[in-house]
Each structure stands twice: as structure tokens, then as C-alpha cells.
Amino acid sequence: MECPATSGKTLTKLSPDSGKPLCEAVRSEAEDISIAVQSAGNALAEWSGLTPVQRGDILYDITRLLREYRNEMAAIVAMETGMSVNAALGETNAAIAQGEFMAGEGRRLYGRTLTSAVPDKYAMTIRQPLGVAGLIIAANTPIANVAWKVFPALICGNTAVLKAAEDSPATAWYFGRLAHEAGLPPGVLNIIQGYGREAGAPLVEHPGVNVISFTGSTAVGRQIAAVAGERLLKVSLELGGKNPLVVCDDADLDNAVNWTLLSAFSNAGQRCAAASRIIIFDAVYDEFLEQLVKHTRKLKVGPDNGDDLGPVINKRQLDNMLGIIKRAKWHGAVILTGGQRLTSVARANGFYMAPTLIGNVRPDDEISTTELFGPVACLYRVKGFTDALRLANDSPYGLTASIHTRNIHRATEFTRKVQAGVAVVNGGTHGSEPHMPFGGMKQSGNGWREPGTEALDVYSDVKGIYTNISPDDAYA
């Protein structure tokens, strides 16, 4: 059922593409909140009730619909995101993807039989759910970041209440009315739109919410984490990254140059597992700076199919990207391509950033210790491996890192000393897939992961169960 915010308030949804106005959004507030709240607690019984496999029936027909209109739905990611259209579909089968995983889990929500101690006494555990789930989205992979926590949390057996990105409204709209066509009963799943000072902090402080889940900035996530700390509330905080990207002197440059491009402005940066810091070894320097320049200065900046990044989601984002770079400057930062926005005809009224390169920062700079979150990487030059991997690991974050190297040496021993949650050899720092967990060390989260099985972890209970027995009663 949707409607409107008790208030009667709206928020403007502006394109990325043209500053222009694309839609309407409700402006939930705190009394919004606690009616979705109420809404999924009295699902609650029901939907928990059901098995894991005919939850996961449920999952599959949401992600049917989802694949039959990926076409649809990739068309509105387009429209709000200012990606292309085709990115837009690589997002959206992400999605599909997520959801056909998390529907088969209803068959696998396994539990342990285990041996005990004691004699005619047995052990095993299950799984079960918490209740209501508070889900706090970014704008950046709308679909995809909205199939990583709702399919999760609902084959646990938790109804959710999901707080769309102010920036995204219409794709988590649109989501909700695929999943109310596949059948998922009245309340199980609740959407609300809004800002999140209005909407998600009533969110996260309502006592009838019992886990959190959050995707966004690191500075909001401290902020989560002392409000839920309150009332001991389980939260999940996939945070921002600073990620490494080290290409060795005995690396493929044509690869790592490839690799790089797209790790650092695929989705205009957007990314929390984005390449933001390209450490590269003194005696390739040179010839690398010079194919990654030549190649970033080629690259098509636009919303179309034929574009190699987009614009940034808002204004307030390349604002800030614009106010760190001019800082960064003043300090001795060189720009070595792009810096600025973007101002021909065809991109002046969007949020376009051009792709920036930027050498002769040091490590402890406000540039290279903020999260960015745009088409913005900064490049460093080092002796060797050791000065590589102590660079990597200089950072407050900790979410992924990549290393382009032949040498399985420096591959694996790189992959065990790196601080972050995913390591990646001869590739990009991004391109988590549905099975594998995600998550970061240090300011990039507080160590839960999601997706793959990990996730179940986040939204489940374990409850460990004792059977005794008197054997002597058995054939009585």
C-alpha cells in the first residue's frame, strides 16, 4: 500500500545528468517511521512462521520479476543515477544475481549437530531470525545495494523496513512493486523515502527495530553505532574505503593501466571499493604515469551507452570533491589531469566531474585520508614492496585492496599482510560477487560481512539446543 508522509511533505529528486527535476519523493519523518515499524513488527509472527524454503519460494519470484523487468528497472537506475543504461543492466543482473543466491539459502539455513560431553546428552544449533530490520541504504549501485540487505533479511525470516537513498527513490519504489507482485504478504517488506537526519535516525533510535544494517559514509556510521550502542542493538556497517592499487615493476602495464581506469571512474568513482590510491613502483613510474594519463584524457564522460562514466550522484557531492582538490593544491598537490567540473553545453547544468589525476600528495594529506566517493584517484610513487605495502596499509580505512604483480611471491604474500577485507591480484579493487562476503577492516566497517553466507549472520540468531535423554525410557 503506498502513501503519503503524515506531514503531506515532498522532497525533489533532481537528474544528475541535467540538474533538472525527475520526481516527486515522500518526506518520511520520525511518525512515518514508527508506522512502518509497527507495520512490519505485526508481519512479524507470519512471516517468520513460514520455512526457510517457501521464504525462499517467495525470493525467487520477486527476483523473476525482477529479471523480467530488469529492463525497465535498469532504465530508472539510468534515470537517477546518470549511469548508462548498460551499466545501469550490469547493475541490476548484480541484483538478480543477489537474489537467486539469498532464495537458495532458504535450502541451506543450516544449523550444526555437534557431540557432547556428557552421555545420552546432544547438541545442535539453528538459526533463527531477530525481527525487525532496519535497512539504510546509498544511492551510488541503488538495485544492487538494495538486493544485498532485503533478500538476506527476509530469508532469515525478518520483515524489514528499508530507508531508500534520498538520491535513489524511485528504484527502491519500484522495487517494492515487484515484490508486492510476486506475492510477499503486506508487511513484510516496508519502504520509506527521506532524508537522513528525518528518516533514517528515527530509523535507527526506534525500540521495535531490532537489527541495523547500514551502507554509506564512516562519519554517519559512528554516529549509528552510538546511538544503537544504547540499547546493545546488532548493527552491520559497510562503511567508505580508501583502497590501494599497487602495480610492481614486474606488472603488465597494460593490464593494470585497464584495471586501473576502471577501478578509479567506472560509476564516476562512485564506489566504496573504488581505486583512490594508485602506489606504484618507482621504476615503472614514469612509463605508467604516462599510458594512465594518455588513457584517462580519452575517456567519454556522459550518461549514454557509449560514455565511460557518468555524472556524480548530487551537487553537494562535487562541491566537496572541488573543495578538497583546490585545498589539496594549496598544499603542493599537482593535477595531472582533469580537477575540475565539467562545464561544456552538453554537461553545464549536470553534477559531471572530469577524471582527476593527481601526483605529489602525501600520505597523511586531507586527500589521501578522506573518502572522495567520485572520479578522483591520487598516485604515489614508492622504492619496492616493502615501501607498497606499508603505504597500503597507511590509511584509517581498510575495505579493498589490489596488487598487479607476476610474481606469486609478492601476489600472496601481499593478499596475507594487506589491512582490508578483499584482496584482489592482477585486477580491480571492486566486483564483489553475491557468494563471497564483503566488508572492511578498520574505518570500512565493524567487521560483519555481507553478502554471500556471512550475511546470514547479520540478520540471524544462533540458539544452541540440549536434548537428554534416558535410554532406559526408550523401550519402556
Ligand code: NAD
Given for the second form:
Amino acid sequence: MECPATSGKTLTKLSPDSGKPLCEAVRSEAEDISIAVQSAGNALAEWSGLTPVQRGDILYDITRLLREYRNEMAAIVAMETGMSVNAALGETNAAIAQGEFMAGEGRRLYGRTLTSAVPDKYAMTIRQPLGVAGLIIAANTPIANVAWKVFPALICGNTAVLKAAEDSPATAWYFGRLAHEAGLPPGVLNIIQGYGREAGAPLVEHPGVNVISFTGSTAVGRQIAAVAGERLLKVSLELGGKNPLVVCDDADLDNAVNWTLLSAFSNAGQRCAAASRIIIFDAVYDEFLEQLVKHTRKLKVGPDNGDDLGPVINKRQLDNMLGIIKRAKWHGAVILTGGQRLTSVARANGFYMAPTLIGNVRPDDEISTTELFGPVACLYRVKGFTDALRLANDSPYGLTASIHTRNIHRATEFTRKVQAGVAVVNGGTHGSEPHMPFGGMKQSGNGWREPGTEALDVYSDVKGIYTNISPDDAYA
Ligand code: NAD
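Given the form predicted on its own above, what does the protein look like in the form predicted together with nicotinamide-adenine-dinucleotide?
Complete assembly follows, chain above in first position.
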């Protein structure tokens, strides 16, 4: 069932490509959140009463429909984000893979059998749902973000209230339609639209919510953690990053340049895993810089399949980035390429930022320590491995990291010592595949990992069950 906000209010979603209105979305507030939470609560007994295999079958049906309508879904994602249709299709395929993996978990929702010190005592653990899951997501990869949360929450037997990102309302809405059409029982997944303070905060505060899973900025994550802490609510936080990519003197420089471009600029740098701190050994700095700048200048910026990156999601995001770059320049930063909004006729009305490389910044500058969430990377020159590792770890964040080297000792030492949830050798800084855990250290998260089987730990409780028997009674 689709319904307007109790207040009748709506919000206007703008196209990041043209700056013009794309659609109106419901602007929910606390009263609407209560209705959604109640709806999820009402559906809980029946949904959690199904076997995990039965739940998995329904999730498979949703996934099948998502596959059937992936072009339509990708078109919506592309329209809402400004990314190319091909990029949106790639993201939709990742969402489908997530659905397939989590549906399969219905047949593997294992507990454990354990030993006991006591004779004739049998011990095991089972997984149980938590209740109503409150899911809050960012807009950067909208359908992947929906899938990352909804599928694991539901397979574990929870019902859910998903607070869509205000910058990608239609993606969540369309997913909801597909889920409904696939036969997901009413009330199991409730999608609410609206702003963070008006719709997200009441969801976190609602006493009927039993777990919150949040993907978004560290600042908001901190607020959510404070509220959740007050009422001892389980909360999984997947937050921001300021990810280092290290280029050693023995790196394959072509490969390193290629991965730096992809890591820094794909999806217009709006990836929590984006490489925004490029740390380069002195011996290869000049050569690497020349290649990187040359290739960055060739990148095509626009919404089409032939383009390398699109716009950022909204004007606030663009202005925030430009402000930080301006302040960095006051402090001596050197713009190596880019640094400004695109002003050509085709791009001037959209939220387009030129792919930007910046040098001559200090590790403790605002621009080095603040996540920009745009196509902007800073370059740092270091003497060698010790300095590179120290600088990589000199950050409030700890999400992903990458090193480019042919030296097995450096690669291993780096992956072991770097403070990041994901470490990569000779590749980009990236998220995880659907069956692998992803999450960050330090201010990039609060220790949980999603997706992979690790996500099941977020969305379920483990219960220990002990059975004492009297073997003699078996023969009575
Ligand atoms: P944001 O924190 O502003 O918003 C994220 C979501 O939270 C939105 O749906 C928003 O409406 C909601 N929200 C805002 N204020 C809230 C509040 N007080 N209470 C409850 N909900 C609230 O983030 P953003 O700018 O939309 O997204 C970008 C951020 O997301 C970046 O920091 C990025 O690194 C992070 N991110 C992290 C991951 C990850 O897996 N670690 C993945 C994608 C994005």
C-alpha cells in the first residue's frame, strides 16, 4: 500500500545532471514513522514464523523480479544519481547478487553444536530475529545500499522499516513495488521517504525498533549512536572514509595510475571506499604525478555511458567541496588539475565538479582529514615504506586502503598493519563483494561488518540452548 505523509507534505528531488525537479517524494515525519513501525511490528510474528528457507524463497522471487526489471531499475538509479546507465546497471547487478546470496543464506542460517563439561548435557546455539529493523541509507549507490540492508535483515526473520535517502527516493520506491509484486507479505518491508532529521531521527528514537543499521556520514552516525546508546539499542554503523592508496617505488606505475583514477573518481568520488589520499614514494612521485594528471585531464565528465564520471548528488555536496578546496588554497594547497565546478553549457546547471588533484597539503589539514565525498584526491610525497604506512594510518578514518608494490614483504606488512577494514594489494580501494564482509575501523564504523555472512550477526541474536537428559530413562 502506498500512502502520502500524514501532513500531506512532499519534498522535491532534483536531477543532479540538470538541476531541474525530477519528482516529488513523500516527506514523512514522526507520526508516519510510528505508522510504519507499527506495520512492521504487526507483520513480525508471521514473517519470523516462516522457516528461513521459506523466507529465502520469497527473497529469491524478489531478486528474480529485480533481474527481470533491472533495466528499469538502472534507469531510475541513473536518473536520480546522474551516473551513467551502464554504471547503474553494474550497481543493480551487485544488488541482485546480494539478493541471491542472502536468499541462499536461508538454507544456511546455522547455529552451532557445542561440547559441555557436564555429562548428558547437550549445548547448541540458534539464531533468532531481533524484531523490527530500522534501516537508514545514503544515496551514493542507492539500489546497492537498499539490497545491502533489506536482504540480510529479512532473511534473519526481522521485519523492516527502510528510510530511503532523500536524494534517491524513487529507487527505494521501485524496489518496494517489486518486493510487493514478488509476494513479500504486507508489512514486512515498509519504505519511508523524507529528510534525516524529520524521518530518520524518529526511526532511531522509536521504542518499537529493535536494531538500527545505518549507512551514512560519521557525523550522523555519531548522533545515532548517542541516541541508541541511551536506550541500549543494537546499532550497526557503516560510515565515511578518507582512504589511502600507496604507490611504492617498485609499483607497476601504469596499473597504479589506472587504479588511482578509478578509486578516486568513479561514481564522482561518492564512494565511502574512494581513494582520496594518494601517498607516493619520492623516487616515483614526479613520474607518477605527470601520468596521473595527464589521464585525469582526459576523463570525460557527464551522465552518458561514454563518460567516466557524473555529477555529485546535490548542490550542498558540491558547495561543501568547493568551500573546503578554497580554504585549502588559502593554506597553501596547489591545485594540480580541476578544483572548480564545471561551467560548460551542458554541465553548468548540474552539480558537476571537475576531477581534482591537489598537492602541497599537510596530513593534518582540513582537506586531509575531512571526507569530501566527491572527485577530489590529495597527493602526498613520502620517503619510503615507513612514512607511507604511518601516513596511511594518520587518519580519523579506517575503511579501506591499497598499496601498489611488487614486493611481497611490503604488501604483507602493509595489509597486516594498515588500520582499515579492507586492504588491497595492486588494486583499487573498493567495497566488498556480496559474500564478503565490509566495514571500517576507527571513525569509519562501530565494528560490525556488512554484508557477507557477517551481516547475519547484525540482524540476529544468538541464543544458547542446553538440554539435560537422563539416558537411563531412555530404557525405561
Ligand atoms: P548522511 O549521513 O547525511 O545521510 C545518510 C542517511 O541518514 C540519509 O538517509 C539521511 O536522511 C539520514 N539522516 C540524516 N540525518 C539523520 C539523523 N539525524 N538521524 C537519522 N538519520 C539521519 O550521509 P550522506 O551525505 O547522504 O552520504 C554520504 C556518507 O555516507 C559518506 O560519509 C559516505 O562515506 C557514507 N557511506 C558509507 C558507506 C559504508 O558502507 N561505510 C557506504 C556508502 C556511504
